[in-house]
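Coming up is one lone chain in structure tokens, specifically the form predicted alone.
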Amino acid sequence: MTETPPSQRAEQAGIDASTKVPVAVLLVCALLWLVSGSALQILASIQAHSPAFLSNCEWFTFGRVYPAAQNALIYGWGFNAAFAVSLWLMARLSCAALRHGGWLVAAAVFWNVGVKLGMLGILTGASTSVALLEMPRFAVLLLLVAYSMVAVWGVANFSQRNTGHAYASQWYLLGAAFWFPWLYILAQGMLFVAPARGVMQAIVGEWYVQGLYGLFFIPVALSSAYYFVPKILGQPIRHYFLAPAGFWWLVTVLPLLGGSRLVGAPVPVWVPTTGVAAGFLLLVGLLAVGLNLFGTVAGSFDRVRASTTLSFVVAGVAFFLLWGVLQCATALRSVAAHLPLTLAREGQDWLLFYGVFSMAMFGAIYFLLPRLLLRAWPSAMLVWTHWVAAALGVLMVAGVLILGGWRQGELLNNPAVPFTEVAQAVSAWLAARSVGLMLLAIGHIAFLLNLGWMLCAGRAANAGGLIPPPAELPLAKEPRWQESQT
């Protein structure tokens, strides 16, 4: 493997320097939200099986803590991390420095102030009670302004690229940049500004939730995978001609999956039927992504284990394929009949957001921060602790919720079983979820401690025995679709 030429390395260093301040600010905010969101998740989970816990404090009752925890993770950790990684990836792939980064710092401040105000609104009882849209309307405008600032900078960076073509990672990043505001504005308008009537509100709500996961978080996660897998392995994406087909297939099918959430609901029959059909069509996109990424990794699993970034990113891709298979299985009407009003849907969403998106973001952060801060991660033990806790924690939480939801559905569908017995049977599964969330929190604390240690170490730490940031490997070129045919 030949190393990156000095001229290219200098160019990469200049690009990293241009993204350093805004990306670092976004990542620090993201990790603070991750830890606080995890704490709220644990509180909500404990209250689900021990209702008397903190029941005397109205701010921390389950009806407020649970949506606050969801919003802290989605809009606090998720969006801050997505902004940071997307801006860095777009600058790197465009071979263009990020200009006027101070505006992005202002955007980061606006976004996090908006999330904070929204969280306070939820905890004080001003929630809208619509899933993932619980924030009061006074926070919405601030979030939209901040998002537009970040998205415009990313798109402008792409338009000034110094490369002859766009990579697969850039397709997903550009798509996510445009799709989220479309989803958010339409959902806000149809639910709060000019509210739709009757069952249309339920359809819009589920469409937004599925669109948020499928058209924002999944594309950002896949963009990281399409960048880091060939980058670190030093070889091109296998079967790259499938990448455009996989991209368009996924972005067409994923939003339609929202209908599968409404199987058994009092909505027009075509709505859940569309979701069921989309669940099976999803397999084609999964096959394309699997052939691209696992085809590239095949034969190099020893190098995956040796790379912190690849360990997280490849795990995220594996969770994505697992989620897709589960989505297809639960789309069957015979299976879906057991799942409404159970924990199973939450388990699938958790597998998607944490197992796919968050794992990809962790891998990206472990790669980019040493290059931005010009220093190494201080503790290998904390990195290992984070990896083990994250992998085991997401499997435990998602597995407990899916299996517990199936058992819950069986009991709910049995008219001979009183509801009190159903609640008692589910209580053990909820307690196991709390243990899984605590395991995840251990990993988050290890991650935050390692970051704090890195930030406090200073540039002089490299002279004190720490391993310097790894040298750049050349980016394996991803051929254009037309070129890959020859």
Second form
Amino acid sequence: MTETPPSQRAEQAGIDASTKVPVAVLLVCALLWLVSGSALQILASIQAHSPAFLSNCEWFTFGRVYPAAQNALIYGWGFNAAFAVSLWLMARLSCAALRHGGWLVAAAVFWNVGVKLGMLGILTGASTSVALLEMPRFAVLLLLVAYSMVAVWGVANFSQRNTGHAYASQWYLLGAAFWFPWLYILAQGMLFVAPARGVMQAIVGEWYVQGLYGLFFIPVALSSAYYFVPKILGQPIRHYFLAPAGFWWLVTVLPLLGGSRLVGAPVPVWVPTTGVAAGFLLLVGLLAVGLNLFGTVAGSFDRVRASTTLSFVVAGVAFFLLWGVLQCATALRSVAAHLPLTLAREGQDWLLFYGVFSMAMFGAIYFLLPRLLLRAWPSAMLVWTHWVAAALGVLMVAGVLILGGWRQGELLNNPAVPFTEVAQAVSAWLAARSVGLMLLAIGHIAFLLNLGWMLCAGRAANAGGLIPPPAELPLAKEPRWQESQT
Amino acid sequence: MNNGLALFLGVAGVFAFSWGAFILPAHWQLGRLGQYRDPVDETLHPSAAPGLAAQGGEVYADLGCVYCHTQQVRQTTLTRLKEGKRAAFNPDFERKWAGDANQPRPSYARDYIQDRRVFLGQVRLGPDLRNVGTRFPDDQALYKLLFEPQAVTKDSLMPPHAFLFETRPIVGERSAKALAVPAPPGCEVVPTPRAEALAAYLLNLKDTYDYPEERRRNMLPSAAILEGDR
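For comparison with the form predicted alone, kindly provide the form predicted together with its partner chain.
Every component of the complex follows; first up is the chain already shown.
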């Protein structure tokens, strides 16, 4: 592990302190969304195999709960967490304090009010039914205002950096800061302000969804992987010369994958073909990132296991490689005949959003919160529960959806099987998905409990109480939860 | 990679590329599709949806039907052994999801140009609805399905949409729209305006007109597969 000289350490503490208020506010919001979002996910998933459940209430009909649950996870948990981690990471890597960070609390309020209004709109029937763009127009403006505030602060922080160079994490963060609003504005414009005609809407919709994952969530996840792996292991990134190539390659190829979501659809054939080809091109980028990150980790797996942050982050990178390989496998002709329009797509998206992005964010939060609040995580048991539940849960949800989707596709392609039998077969897989989602929810509750305990225990300690705050928190050192218990 | 401006230009370039390579050419290609004038009776196809059906599209969006139902007849061509010979078939056609049973065809991009909002859909938890209008004789059959799907198909996964209907006391004569479902004595179950709009929308979903140019282009691959098998 790297030892930071005392002078730098003081500076780092100052930078961390400058991000404390906005980051803490964003993270608390993110966690609340995570828990409420997973409750909605479970509700929607149960409704998918038990259609009578809560069907009398129009607000809670499946067609509304499902998009609401997706939006809560993506815009509620995903964005709040991404904002918090990005702002903190950018400030640290730029060696520049976040100035006037208090204003970002306003941005956090705007964003969360916007998401709440959007959710309310979906549940009351103003949904647009366009994947991940369901929120009605009145929420969109609020979201854009809030986002631009966060992005301006992040980019300003980067441009005031006190370092001569820009590190890989910063490229990803800077890109993500610009790409999301461009994507969002263009998609809103081409779908709702001046709607494109016919199936062009579907193409724009899939381009947005893939862009959201590929140009926002993946870059944020990779930026934290590029930071924490060398930081905690105390080793520089291996084969760092590959990092720029990996960056440009990935961000060029990832949005093109949108086409692979339209295999078999009534769109020009080159659209899905481009997507499938991009899936194979992706492998080159994955190779570069894999060589960088796993090259650094290789030989130190026991240290990865010992560190809370790294066990989450490295699992996230592994899920990313798995997702990439699956993306290629599903493009093979014999597989592609079965998988379109089945549950498999959702399974792959879970792997991407939860397996890659959320895991990386969990790891980052376990690292940064103790440093901001100067309090230790109170329970190692809860951390362990969270990790096991998250890793097993996402494997189960994604696995069930992909295998179930494969079976569904086989049955759908066999006209001798009546449709009701297909639905029956699918409902068993959907029930398994509910179990997987409950597993995830257990992890989220453990996480929330730990956070609540941390906040309360800290207050008690300040009041002369039970658990003393750590006397000296090693800043460049991972607070291993075994130690932080004492 | 240390120069902020160069990095920004690269970032902007990446985005411009993804838009320029994906959206722009598709728009250029699809934006030119117009209605087709039938050379014989000079009618225009596809025609715009009538007012009530267009309103029904909003109900379809608000209830999130798209999360279980697709609206696209695919042109997937698979092969299977039939009487010792390999024969090409399209599963969507055999499920009777294509409009005309005698002359089934996949969905074409042109079919959608009059739709205000296009609901291609992602997953088939329920049957494809692109030609649902050809499968239901009238709105009563649809109302029954929407009111209580499990009464129509026992193991259906579709949630009941009873909130689209109103149970009210019969005043004078029984409403002509009343559903043939069990109701409390002296009461009847009638569709709300939203249910009527949704039914109008669904009944209007049928692509029965075949466009000569699209048929020529789209039928080629399956013919080629059969050719190759011989």
